[in-house]
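In the block that follows, a single chain appears as structure tokens, in the form predicted on its own.
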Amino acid sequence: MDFENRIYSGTLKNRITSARDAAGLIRDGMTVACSGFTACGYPKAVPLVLADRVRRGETIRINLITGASVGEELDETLASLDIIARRYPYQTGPIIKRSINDGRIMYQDIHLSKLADQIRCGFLGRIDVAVIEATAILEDGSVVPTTSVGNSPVFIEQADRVIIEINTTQPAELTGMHDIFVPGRYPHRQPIPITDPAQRVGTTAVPCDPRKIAAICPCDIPDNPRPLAVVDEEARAIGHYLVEFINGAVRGRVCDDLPIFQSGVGTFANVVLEEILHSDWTDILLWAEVIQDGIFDLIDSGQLAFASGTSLTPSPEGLKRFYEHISRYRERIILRPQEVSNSSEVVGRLGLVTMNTAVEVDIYGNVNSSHLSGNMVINGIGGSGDFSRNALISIFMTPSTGREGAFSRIVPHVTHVDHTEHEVHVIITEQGVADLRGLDPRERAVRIIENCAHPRYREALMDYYSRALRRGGHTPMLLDEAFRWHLNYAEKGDMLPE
């Protein structure tokens, strides 16, 4: 289907524009919301002309807010320019990690399902312009998202102007696959009524004012995903430690069955997901914010009944296998907004059991999964806390250790804490398994140390325990030996495990 086909609305195809036109609304100093969520459904040709502009030696600096990370063509074109001046709510990418480390880009990393009501409320200022990618303009004015919803909704409610960038090479049959739900304002906001993945309680579009709408341009540039890393006997035992405890501790215990899952991002998430394909568990239920390739594969072979997220996030050839294969997958996948996704009240409600990846764990529990050294950040706290906060059982995977041993991921003391050990039930490394639910922090560290640390450092941090202990307190502490295992131990590198 060509461009002009995909606007249903006659009255709007007097807004047809081309994207050098559309880009011209920005100015220097705005706020500009685009969507997107990981590097799927971001605007591309709009950002593109951005860039050119600066090139010629134009002036712009912009406020960027999104549904989370975005491809190249958007964070880290605009950030090597430097473009971007304030950047929300998470990101990822070398060029524009650099940018906010060095303090060219400020950077406030938000728990993504709080996002819509910050902005709602005010917090981040007015939304000059939105930038929406989209499948179709519907006649009425509703924009059908292409690969991802994210933020889009709030972001359409609340921008001053909205421009949309209509993908030609985006399927017209992502028409259906969304479910548009939109809170109401507070105080007398009602409750999200969704008790199971596959239930749809919204439109199949973006409700928006056509009078907001001031450009609609073409854009036939592909989402550009980002390949999953070599997979390794680390992360293949992980999973399979996983599935043990799911097996053992979980299923037919804390629910009648299985309970409904959530899984991160990323290639170590999808290797967990690969691991439950060899199991023996069928009818599964997922509820998370991202579809990735391991998701297809439970499709294909019968075991996954459903699955609801606000993002398809899987390699290029996992996107390539779902365009392919669209009528089968669509049936199975539900893309919501992300305040719906990650929304605390419904993750609650379903009881999920959490996955997520950890940059470091110490021995008390408490998690970093955004920061390296305590400083620099790597991306941000994304999903995972929305996730892990209101979880039945919450568990967080890592490495023993990186580098190929150069250092512990299990460590005294975390040098930023994201998940307090508060929210944090179980630690999974290709040691083994930490269950510390109902523990005193003295117990968990022993467990931790014992099941979870790699045999080079668990000497080490048994020892640094024992000494803390003759310090006494109800979590023994030598913050002082805490900085100096980091000194001696911590990697310059990059340790997020993917």
Given for the second form:
There are 2 protein chains.
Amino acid sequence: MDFENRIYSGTLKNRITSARDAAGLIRDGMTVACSGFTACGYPKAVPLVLADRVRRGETIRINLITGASVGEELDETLASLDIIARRYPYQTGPIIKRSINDGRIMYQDIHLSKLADQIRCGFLGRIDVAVIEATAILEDGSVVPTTSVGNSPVFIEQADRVIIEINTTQPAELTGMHDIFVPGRYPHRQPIPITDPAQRVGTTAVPCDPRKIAAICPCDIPDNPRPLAVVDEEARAIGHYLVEFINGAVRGRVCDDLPIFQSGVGTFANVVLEEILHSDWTDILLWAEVIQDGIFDLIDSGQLAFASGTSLTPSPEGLKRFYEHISRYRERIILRPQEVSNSSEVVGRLGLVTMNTAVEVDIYGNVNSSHLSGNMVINGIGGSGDFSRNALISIFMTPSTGREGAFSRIVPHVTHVDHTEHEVHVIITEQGVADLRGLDPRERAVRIIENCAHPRYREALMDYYSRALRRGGHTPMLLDEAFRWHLNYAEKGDMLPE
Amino acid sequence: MDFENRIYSGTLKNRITSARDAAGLIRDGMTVACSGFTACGYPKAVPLVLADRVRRGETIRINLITGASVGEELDETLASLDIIARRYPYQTGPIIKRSINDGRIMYQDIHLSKLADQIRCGFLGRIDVAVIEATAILEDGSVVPTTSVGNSPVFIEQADRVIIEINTTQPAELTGMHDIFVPGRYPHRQPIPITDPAQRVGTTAVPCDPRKIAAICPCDIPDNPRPLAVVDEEARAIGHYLVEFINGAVRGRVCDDLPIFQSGVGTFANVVLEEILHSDWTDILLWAEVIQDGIFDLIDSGQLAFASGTSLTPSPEGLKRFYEHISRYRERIILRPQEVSNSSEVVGRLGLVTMNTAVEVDIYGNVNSSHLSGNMVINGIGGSGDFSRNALISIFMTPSTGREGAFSRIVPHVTHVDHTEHEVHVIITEQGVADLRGLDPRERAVRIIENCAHPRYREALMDYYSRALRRGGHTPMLLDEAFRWHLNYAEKGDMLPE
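Please give the other form, namely the form predicted in complex with another copy of the chain, since only the form predicted on its own has been shown so far.
What follows is the entire complex, opening with the chain shown before.
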């Protein structure tokens, strides 16, 4: 279906222009909000024009706001040309990450559920231009998203002007997969009436005042999703322990049969979904932010009843598979605004069992999911806090070591806390499961060390803990040794040098 | 109104017994759940009998679960006799605190909103006996709470047997002040339909299967609330800055006029309420867990439209005042179960501006609200996480120093994190306000040091930060110096010894 046929409003056809002219609306110093959540559904043509203008000598520095991370054309290309002055709420990519850690980009890492209200309530200033990738524009000006919804509704609502990139590589059959519910103004907001992941409560397109649409341009660049990493045995072991834990401690115990699950982003989370494929679970419900390859497998196997997210996040092969069988998959998937998919309200109500990945965990169960060595941000907290904080059971998974065993991911004290002991109920590594529910910190320490730490580090962890215990207190710690292991790694390349 | 007249069910009158006989249902090794949230509405007669039995040589060790902290008759008396083996979800008092820090009591500090579901879903084992203070028992067996609701609904629902202490010092006019809404079973729970603090959505008494009521005994011991501490100039200054901040940056900006507020527990929070009394604010709405003296002032001044909580938490004088004018105050106050007052769902929906107290804050805005020196628990996280994590604007307040200036409450790195940088939007000390919304961690550091740190520590904080900045990263830190100040204080009694 070609470009012009995707614009159902006759009057809006006079806003058709080239990506170059559309990008002309963006000037130095502006705040630009773009669709996209992971490398799906983000604008591509307009950002590449911006990059081109800078390469030709123009100075452009913008504040860039998105749903979460986006594709390379946007974050990596613009960061490599120093176009991004300020960035919210999340990012991924080696170039932008370096710019942030070097201080060339100011970045605030914000709970993904919270950004929409922070924009609506003016915390981040005005949005000059929203650039939204769309499948189509309907007669009343409303915009059909593509492979993600993210923050597009609030961006369109709040921006002074809107640029629509109609991406003709995105199948027209995406129409109808979205459910756009936009909460009202504080303080007398109504409930989000969702009680089931399959429930529809909104419209299939994002409402948009047609007078705001300043430009509509075509784009024929496909989504550029990230490949899945090679799956190792550790990830499989963790997936195996997860299924075992749910079967033994959750299924039929905390609710009638299976709880509703949330599953995080990335290779690791995907492997866990693959392990679920080998379980006897059926009628699985997922309430999450991303829909990954593993979900397509669970649809094909007949085990998944329904998955709700704000974005697809397949591998390149997964995206191809999704496009080929879209009529089958769309029956079991809804994409929602991230202020709904990640909302505290719905997460709390559904009683989720959440499964997220940790960078490191300490012996009391505090989780670092964003920083290396305390100072270097990797990506950010993303949606992990939205889900874990309001979950019924919050599970964090990580291999017990990294860098061929040179560092332990179970440490005496995490260098950065993203999830506190209060919202971490279960830790799983390839060594085993630490179910921390109901335990005192001193009991947690012993259980985490015994069940989750790698044998190479177990004795040293217990030695630290025992000496801390002699100092006393509810949460024993040694102020002068808390980060000794991290210092060892920084200085000698090993947390426990010989 | 005397004891027997408060039992409206004729058949239940045959369960009347003495506190001593009622306490006989509690045996060594049991899990006992008691009403109470702060030193209001907790059982007194039965715990004192338990203490007496132990003083006479009986061995009793129980797991004790409550709403939050409770009065001295319960926590302090039982802890002093080593009767408490395990404690959830919060506590206050020098004796119980010492027992916890010494390892004689296993204590898990749990987000107060979450305990009810953790019990319902079996995380903490079965409840053998619930001991509930009541104003009255209705004809169908349902129980009218007293000065707090806390977790009484779930305790009554889940316990094998229920003991009711009818406290005749509690005025019968408390009947009608409560609104009991109990969420359904996961995973298909319905919305909590609250959109306004004044809204009623439940019953005025706690449903109770009368067959569960094993004993009904009288109690004539009044609530024993804690006095307010002496108010100092620092607290007044913080209250003043708070009002100024709301007027300048919030009122009419993030919502139509004033947002709905949450205010934490204690003297400090109360002083802030007193400062609000001097503002021109009207139609104030409060959605919180506790109703303190300052709320009565705001009702008397005509500024408060409505306050919703789970407990009264007045000073001894405040309680007297409440009892004397109960007909006036009850028109503007509702007490709810803490799984409703602190629920992520309602907190998120109402768009709260939350005001809680910090023990220490680091230069990036991470907040410690529970531990001294990293290891010694004070009370716990309480409800602060329930409110701040899901707030629209989360404010933390603290004096900039403690112990006559010998330690700074603004530190390079907090020793324990209860609230991460992601959910801390504003810091207020007597020095000023740091509005952190939209800022990169490096910007946050400078703003917190300049606006909130005490002049004695400002230069040293900036020196730490500058050197950390040279090491680089998004969140600059020095692994080997992060806790140097805390070590100084522990070793030399001053964070910055001469």
